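Just one chain is shown here, as structure tokens, and it is the form predicted on its own.
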Amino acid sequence: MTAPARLMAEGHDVRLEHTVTGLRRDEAGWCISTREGGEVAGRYAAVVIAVPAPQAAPLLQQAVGDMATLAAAVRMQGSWAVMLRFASPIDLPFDAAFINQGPLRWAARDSSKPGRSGMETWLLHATAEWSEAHIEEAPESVAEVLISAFATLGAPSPAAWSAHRWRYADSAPALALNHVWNSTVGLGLCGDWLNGGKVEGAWLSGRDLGLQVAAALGSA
């Protein structure tokens, strides 16, 4: 899922592994502070916050109170996912399925996607309810439960697995604002939690906010 972002970042000044801890605006523009490097040099005409609502709220509290209130009111849910690797194709009568019982919500033969090659791979997603109840558990415990649930559908034991926890995977319910832009101070919000809660909503939210910011800065 990071491949599109890496491609779009080529040729731009992208600073990784910086945790933004503060936003402050003065007459020269926005000042950004990070945990790792303190205050970032320079001032910025606009800031876009594209993180989950619980992470956006503290930053917004320092900058624009009404945006902070909006973000603080959103409840987000976690999700556990497990990727399985098999030495050879497994015999199941489906490439993807909603399970609708037990801890599993979704199982998909990831290696069946166009252009894929190599080992047989499957992606398992736990339900939001189960994920929330086990959000702090060790990956090994989570994988054991989900692999066991997948086995009841006829799947053999995988050759290898990896587990990933999305702490803020979904919102219940998601908003239908698309994005938020305060043209007075040059501050914007985008993300899936503002636009339906799914990946296409996140993309549309970011695209539409980007167009609005570009238009605002282009006319400045």
Ligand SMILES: Cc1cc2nc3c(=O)[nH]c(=O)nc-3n(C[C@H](O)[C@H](O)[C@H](O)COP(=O)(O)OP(=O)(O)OC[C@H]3O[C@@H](n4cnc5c(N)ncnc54)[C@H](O)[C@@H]3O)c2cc1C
Given for the second form:
Amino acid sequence: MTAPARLMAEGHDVRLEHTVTGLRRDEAGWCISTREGGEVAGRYAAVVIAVPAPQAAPLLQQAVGDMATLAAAVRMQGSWAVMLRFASPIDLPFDAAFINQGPLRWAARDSSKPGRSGMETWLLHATAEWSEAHIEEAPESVAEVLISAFATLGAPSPAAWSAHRWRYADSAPALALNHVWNSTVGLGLCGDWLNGGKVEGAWLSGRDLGLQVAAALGSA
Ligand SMILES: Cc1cc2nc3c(=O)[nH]c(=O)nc-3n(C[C@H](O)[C@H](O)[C@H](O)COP(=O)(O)OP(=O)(O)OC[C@H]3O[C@@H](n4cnc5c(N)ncnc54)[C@H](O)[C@@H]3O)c2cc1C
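Please supply the coordinates for the form predicted in complex with the ligand, as a counterpart to the form predicted on its own shown previously.
Next comes the full complex, and the chain you just saw is listed first.
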């Protein structure tokens, strides 16, 4: 899922592994601080915050109060995902299914997607409710529960697995604002939580905010 973002980042000055911890504005523009690198050199005419609402709220608190209130009101739920690898194709009568019973929400044969080759792989998603209730659990025990639930559908034991916890996966409910732009201070907000909660909404939100910022800065 990161491939489109990697492609779009090509040719740009992107600093990875930098957690933004502070935003401050003075007469010269925005000043950005990161946990890993301290204050970023330079001042910026505009800042776009493209992170989940609970992570946006503390940054906004320091900068623009009404945007902070908006972000703080959005509740986001976690999601556990478990990837499975099998030594050979497994015999199940579906390539993807919404389960929505017990801990499992969704199971998909990833290796059946167009352009895939290699080992048989499946992706299991836990429901939002189950994920939230077990969000602090160890990956081993989460995988054990989800693999057992998958087994009840007829799946054999996998040859290998990995579990991934998405702390802020779903907004409940997502807003329908597309994005927010404060032209007075040059601060924008975008992301799935502002535009329907899915990846398409995230892309449209970022794209529309980008156009608005470019127009405001005179480079559209
Ligand atoms: C397991 C899973 C499967 C999914 N499958 C689908 C699907 O099939 N179809 C679909 O439409 N959607 C799917 N989604 C939802 C989709 O991934 C999201 O809607 C989309 O990624 C949201 O994009 P975003 O840019 O708004 O936020 P994110 O993708 O959450 O990106 C925010 C980024 O900001 C970074 N960040 C946070 N705080 C800071 C900080 N202080 N400083 C610097 N960086 C920070 C985060 O590390 C993250 O990289 C899935 C989600 C999950 C969890």
